[in-house]
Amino acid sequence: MLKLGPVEIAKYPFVEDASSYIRDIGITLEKLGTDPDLQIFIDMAMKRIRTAADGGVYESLPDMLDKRRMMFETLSFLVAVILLKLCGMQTLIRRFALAEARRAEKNLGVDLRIHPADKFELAKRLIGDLFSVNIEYINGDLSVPVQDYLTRAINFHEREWNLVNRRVSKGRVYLTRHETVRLLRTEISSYIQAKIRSAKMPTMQSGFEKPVTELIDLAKRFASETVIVSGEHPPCIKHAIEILERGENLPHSGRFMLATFLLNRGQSVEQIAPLFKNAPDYNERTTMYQLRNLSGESGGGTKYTCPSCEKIKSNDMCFANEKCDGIFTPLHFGRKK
């Protein structure tokens, strides 16, 4: 594994293993959570959680050549994590390592530079080991084999994200910091994602009860945001539903087909919206004016219909059951014959 040194933990701490990290600088969990002088841990680790809930992303600390404050910066990611552990609650683990990972990406944006060198390389390398993509520059520009940037690109529905609206030049294709960043989103959050489910389960201690009990609470305040569904969904739905719900990315055949069935159904636009909020590129602009366009509310003034069994189908979305025979459009699913 990649050994980085403290100001390269401070900007990837997901990298590194919470614990033994935390046993490397000579601190037990025990006193991490009855020392009142490490208290200010917690507090800067709740403090980067709630701003993750909220949709934001961490700033660093200014001044980051200061070791200790490398140190808070790595330590209040890696308490957060242990608390998030302890609470247990995955919408805020998710909100979290999206937000995680958006703070990734703009590390990442700045360290792939080609100059300084060093830093480049070190990006270059993170990059190779935990997702297998070899970055480099080529005449001065950065580029990804092409194979690479299509399994990823094709779950991205702009145009420009289209391979023949590429620079592509002997395999590779030519991409700029933030388009190579954007390219890796979905992957640097799962990585998170995993880091946080796959850690070992923390002991309980006193001082950790208080903020874990007011992680929880803040936890069931997004809980009563998700969208009610009724009734018994087909299972392409009830699919891409979940899918959305681990923040994972729906391609758009799918969140058409979703968006469509339940406007169908009789769902207002309000409604839907906030199914798409776990999305990872999820825009509230676009979604409710992408929603309202379905509707038929804006745009031409056309309901769009959902998509028949068969186009589902070809795009690979339908988990078709015994509930299913006969129907042509998810629509009649569940209705008496």
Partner chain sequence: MDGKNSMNDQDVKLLERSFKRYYLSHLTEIPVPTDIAKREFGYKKFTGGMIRHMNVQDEKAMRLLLVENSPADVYCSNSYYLFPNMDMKKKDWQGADLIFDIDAKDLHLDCRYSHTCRVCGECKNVYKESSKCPQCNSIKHISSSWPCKNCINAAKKQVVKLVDILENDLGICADLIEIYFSGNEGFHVHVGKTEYNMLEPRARVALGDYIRFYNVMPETYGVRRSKIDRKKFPTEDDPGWHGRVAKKFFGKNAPRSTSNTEYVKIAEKLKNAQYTMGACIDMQVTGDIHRIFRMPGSLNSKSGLAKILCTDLAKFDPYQDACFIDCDLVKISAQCPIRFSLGGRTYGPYIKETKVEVERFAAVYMMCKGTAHAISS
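Moving on from the form predicted together with its partner chain, kindly provide the form predicted on its own as a structure.
Just this one chain is shown here; partners and other molecules are left out.
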């Protein structure tokens, strides 16, 4: 396994084992949960979790070369893992993992610059070790093997990710730095979730009780309500709902399709809004504003209709089956011909 230095551990703390790191720096779990001087790490961890819950990404402290700050970065992540493990709220764990994946994306995007070479090599080895993806730098661009690309690009539905729209040469797909790390977001998030789930359950300490209670209350904000849709869902709608349930990003075109479909099937704004709570960039105010506009409750008073199947196909959101034959809009799905 790749051995990271303190700067890299602060950037990618999910590669560390929480209990061993805390033990190595001479802090016991008991001390962490009872010593008032260490309360700052719990406060930082809570800030990190709340930021993730709100759809944000925790910003690194400035001056990452300072050893004390690096320890703060790493410990705040590891304490967050302990608190999440103790509260057991899967919604918060999923949102935290997504936010940390986006933070890692940002850091990998910087480290994959070819200069200085040692940073590039370390980022390349990190990706290779964790996700078995062989990244190469060729003539100013990054590239990955076609098979590695295809197994990951399937998670994206924008046209730009289709292989026919990529530059391919000698069995490799060429990508920008941003696209390379974006390709790995789902895996990074899954890796972090797996690390949290597989971590040994820590012992509850007196200093953890209050923040854990706060996290349980925080998770209630994201308790999903069941959206009941009469009749069977068309495959495009099923797929959109599954993406949101996995906490992944649904493109704007997919959100528009899903919302207008449900609104035109008689669901209210209040019934539909909870579906979007798992979106990584969920914002309650923005979601309600957009849904009310689509429903005609605000804005110009126009109620939008669900896009046609042709339009959905052009947005790569169509997953038609034999039951879709002869229909022109998802709203006609299931009707007798």
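These figures come from a predicted structure and were not determined experimentally. Rigid core (definition): largest C-alpha set, two forms, superposition within 1.5 Å. Numbering follows the first chain given and starts at 1.
- In the core-superposed comparison between the two forms, Asp37 has its Cα shifted by less than 2 Å.
- The Cα position of Arg50 differs by less than 2 Å between the two forms after fitting on the rigid core.
- Superposed on the core, the two forms barely differ at Tyr191: its CA moves less than 2 Å between the two forms.
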